[in-house]
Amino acid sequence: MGRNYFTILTVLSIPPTDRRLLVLLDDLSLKSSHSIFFNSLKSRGFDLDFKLADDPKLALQRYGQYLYDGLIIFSPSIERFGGVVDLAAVLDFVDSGHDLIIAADSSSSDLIKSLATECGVDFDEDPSALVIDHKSYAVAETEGDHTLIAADDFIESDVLLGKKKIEAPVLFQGIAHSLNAANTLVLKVLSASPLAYSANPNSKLSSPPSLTGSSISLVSVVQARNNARIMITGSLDMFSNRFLRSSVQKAGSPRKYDKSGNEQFVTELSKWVFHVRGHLKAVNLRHNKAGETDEPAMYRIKDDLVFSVEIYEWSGKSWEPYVANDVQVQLYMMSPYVLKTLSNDKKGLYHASFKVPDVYGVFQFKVEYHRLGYTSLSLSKQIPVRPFRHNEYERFITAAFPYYGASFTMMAGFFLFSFVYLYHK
């Protein structure tokens, strides 16, 4: 009797509710100056624990268990975290599947920049540089240095930013960063305009800026292979009450918005970061022979089988059926022998029917699902496939009829030859 081996990797099924977040601050006054953003998190069921970044009792875990589900770093100038927290501890926190938000500004320390680099983005090395845009700046009563930018180049993704379009530009004032080309997991969510550049606004340019145009990312996100999510931005002010409540008018545009798009932007993006949206789970992976209901211990070559799995998406309150037309299953041994797109019933059940290939060995049913903004699904289930037994072959094989005919012809010829040889005079 064979054994079934079932493995599900990086499939999150725990509802992301009542989660605890650690908020690290440079100054506790940020609790009031950024209260709108913090209150939006609390209203979604998150428990926020505010601490100074240099608190000597700071810790992310105790007795091998993590104390928090997510980390928000609003302490750009911190040179060294307090307690037992350091760069390696934060990276281990993310490697364990937890989420992270990093907000930097012009005062950012090497520690914050190093942390961002480890996550796949590189901040401008010039400590005095800010993002400057002489075309897409926010109109103000007094002519400034055009470092207050009205950005509206958003990524096109309902999963990341919600289905409701962000109409008003987002106010941004801070430092630029670029994506590490070697990191394929990082995405630009909010990009600078083609005419933006990163430089010191208080001095004349002596050489071309190192970061220019749409290569400048204002806000980026990362979804790691373990489904941990990270948000990185070069503007701490972007989360402030002042920016969230401010009116905005983009230079060259006749329209003035009573309220910037910041609140909608940071609220919707934080929903994604903390798995309120784009969070999938897969359950009840099953397979059986066509016409049967029980899972067999093994299959025989050329058997007809039925494969099914249920996939659900977290809606913020409950698990809802996930509907897509690009989920595939592989029957895999060293390489895919069968690749089939799964049909769905609009209720979360995905299924497909196919024939076992005419090859025996140890196969795996594999579902590898990677879609922008959604948690990755990686499922596998191992099953052996045997050849026909000696008594399972057909009694007469159609393809062998010529050989049958040759055998009987030879016997008839031998009989005729013997008869002639013995009785012919």
Second form
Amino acid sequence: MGRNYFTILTVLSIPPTDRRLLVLLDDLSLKSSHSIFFNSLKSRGFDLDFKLADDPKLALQRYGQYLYDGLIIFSPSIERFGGVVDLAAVLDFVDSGHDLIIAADSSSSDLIKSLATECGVDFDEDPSALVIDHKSYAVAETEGDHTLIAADDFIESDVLLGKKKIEAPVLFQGIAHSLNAANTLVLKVLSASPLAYSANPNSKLSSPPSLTGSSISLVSVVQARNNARIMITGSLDMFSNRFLRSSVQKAGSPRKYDKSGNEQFVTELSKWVFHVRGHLKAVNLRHNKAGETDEPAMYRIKDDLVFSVEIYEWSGKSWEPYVANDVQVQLYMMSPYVLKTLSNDKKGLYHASFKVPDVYGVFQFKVEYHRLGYTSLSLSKQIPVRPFRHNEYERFITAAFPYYGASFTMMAGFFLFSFVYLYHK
Amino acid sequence: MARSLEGFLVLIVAALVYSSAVASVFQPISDSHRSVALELFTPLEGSFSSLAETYEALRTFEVLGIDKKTDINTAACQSVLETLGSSSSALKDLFYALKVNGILKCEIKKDVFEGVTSSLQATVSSAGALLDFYYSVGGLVIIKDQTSKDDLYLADAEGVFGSIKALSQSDGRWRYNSNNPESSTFAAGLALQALADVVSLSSSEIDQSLIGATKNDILKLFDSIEKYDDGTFYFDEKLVDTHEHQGPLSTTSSVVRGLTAFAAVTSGSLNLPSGKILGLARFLLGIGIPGDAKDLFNQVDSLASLESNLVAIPLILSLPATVLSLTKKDSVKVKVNTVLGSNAPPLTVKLVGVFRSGSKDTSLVEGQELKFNPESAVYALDALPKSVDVGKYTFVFEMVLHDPDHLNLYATGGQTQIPIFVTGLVKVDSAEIAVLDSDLGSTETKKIDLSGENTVSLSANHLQKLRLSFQLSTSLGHAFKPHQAILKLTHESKVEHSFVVGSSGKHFLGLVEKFFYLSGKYNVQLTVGDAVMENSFLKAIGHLDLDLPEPPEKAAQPPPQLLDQKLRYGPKAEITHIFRVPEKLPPKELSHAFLGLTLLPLLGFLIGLLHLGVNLKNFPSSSVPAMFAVLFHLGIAAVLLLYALFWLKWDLFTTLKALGFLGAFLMFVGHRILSHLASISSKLKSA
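Having seen the form predicted alone, could you now give me the structure of the form predicted together with its partner chain?
What follows is the entire complex, opening with the chain shown before.
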């Protein structure tokens, strides 16, 4: 008897939230100028380790073990990291499932830009270019060049930005980036307005700006296939106390907010990046014939079966039932034969029942769940399907009765004929 | 003035880079500092973690004028009493306890002070390290102030002065102790403070040569001052990993404190350039509002010592608004304050010049004096100069002190340059869009209204060009050239092309490659915007049908476009398996009818037999052959029955097994009966 085997990539019993974060700085004064953001991380239970980015003792791992769960790079101008850390080390860190926040600004080095490129976003190559927006700038008495953007074009996603709507615009001052169209994992979280462009505000525009309009991304996130999460922004000031405390009024709008949306925005997004939110796990993938409870080793074509799986969401403290109406199961052999949306009981149990197709072979139950902001679930379980046995076909087909009748009358005739032939005189 | 801007153009114009030497605007300490101070210095359960922290909190509150003493009083005084009363307290704790007491004025018995005084004096005489001097001498000065004991003097003030001075280095920096060769700028600040304290504790005049040498050290220390482009000065440690790293802020504030303390107790000028003092003040203010308690204390405390120092009191010229709107008729307002935000001495603010950004040749206005409004303490220019149109300007201000005695007291920093944006509405007129043939005039010109909606529809091929023209003029009637004037063509496939509007037209022919040979409908959008334009706009103009030639073989493919990020996720369409359709069968009735028909031949056979008059006379009459005959026919019947059973329920194997036995049996009985019948018929024939 063939033994089923299945793989569940996302079975995690330990809490998925990060604990230890390494913060790389250009200048230790950033600790003080961005203290609200750092303190909010500390108060949420993260251990922050501040290091200068060129610290000669810098290391991400020791004896093959990573020392940190997440990395915050607030050192836009760094040309070369200190110690044994380099671009490849940071990428390895992410490749092993760790999280990353990169903040750039107009002083960004090639190192930071190439790191961003590896993550799927391209910063404007012009080193003097800033995001300029002559329509949705933040009204400020002392900022006249419209590089202080009041951005409010957020992605619509509760899992990324929290359930509470961000009312006040987010202040942004920095450089533009665009998403790499070939990368399907990167998402624009905060986009610029259609009037925005990326250029040097102090020099005349001679050639069309390389980035214009809503294709400019101000803040982007990536969720890698291994569920490592990355946040990239072109404004380090976005996290600063000055912007977090500042009041904001978008040009042309009569409403003035006492506080910018920055604090809510960076807090909520950091929750997502460090896996406080949007982390799913799937357990107890089961299937059986309708009316039975045991999992069979094999199905016959046209059997009725019931499939079920439990999905839970990490709430930051505990695993809560995940409720959604778009989880789907596939019965798959080279291509899906059946693709069905699972119904759920609001307690985390998802189930569906359907008929096995009339094609035999080795099938898989597959749950491929990729939703904006959530970790992806990728489950599969192999199951063979056999055809009818010879005695499982229909035995008495009405349409064949004339043939049977003919045979049996012939046999009866033969029986009679044997008497006549042998004993007639 | 009329300026026609043409589309489809990629022209390279030498970029005009403005010089960035214009100073930033620095604002003095304000209320936001006060609210942040309250946030940062929050005692845990009524007390701070250390006396040093308590002192920092109290000092910050004192400078900012926040009355929070009562909240902290009890716990802090308790801690001060414990520290001063204990004989085993560390020197540093004693020092901070005295400092806290200096602000809180706790009730402390005289004999406690006596004890502390004598222990501090003992420390001074035996001290060798800079910090020991700093804490002990500093402590004694505070006791002297608090107890108004005029007879508290250092026994050998000159000797102590000399031993502190002995730790100084030739570059004006200090060592922490004589064993440690590393010198530090931060230590220099502490040393100057300690020296100032020694001077104030000295019963007689300190030798002027020692004072002079120290002044020299200060001048040397100022040679190592560092500078930013915007005119700010600061001190930083040269060696980063000295025993405790001090950032530029704490280093600068240490030097500022030491310098002002030393200047306060010595007579005679230090001959320091007032610009550098102003630069230091600007550095401290330029930090903004620190988010760290220690940084805030350093900033506020050192600004407080600059506020009333004897070297030069910095005056900060600031503008509440540097963006002035012509439509709102904003006026130029200037404030002059000390670093902590109090009012400046009587002075006049002059607008010396107004320059267009980028051109520094001629001033647009003659020197003008700003009117002072004593109530709001604001200097204002009633209206912007007539010649000032929308644009970016640099306003140059100058402060002139009324009292000539003040010239040495205050640092005004000469002329202050402030970048000003003058904004206004820009009029858009006679906008036209046209497709031109290569040689002659336009084939079709369409007027467009850039203030309303437009749905112009044009078509063109690669031999034609497109011209878009419009006039922009300011309210003063000058032509206006915006920073952002971009024409954007978006193909149905979302491929975009941007063109800077502003130079001669270009044929589609030269652009076909850039367009990736994509014919079809393009949406046309115009964006006009500038930092000083209050009515920046993005307008859809309409669409353009482009007829471009077929792409040659090796033409570049258009770049991939981003998928809509919402479409990337979301459930897929459901798939249900389509089962094979069962074969089409005739209706039951038909099958039954044919079943009936198949019975007919048997019936005919029976009738035929009856007609022929069938008899069974040949049946063996003797008993043994008769038995074999019966068995033979039973056997045949059993085989036929076997077939029926095979049809009804049995499988082939059971049937064949049974058939094997039956076959053998039939062979046997069949052979007997058939041979019997054969012998009878041969007998008959022979007979």
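Numbering follows the first chain given and starts at 1. Here, rigid core means the biggest group of C-alpha atoms that superpose within 1.5 Å across both forms. The model shown is predicted, which means the values in this text are computed figures rather than measured ones.
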{"item": "Did residue 214 shift 2 Å or more between the two forms, C-alpha, core superposed", "value": "no"}
{"item": "Shift of residue 335 between the two forms at or above 2 Å (CA, core fit)", "value": "yes"}
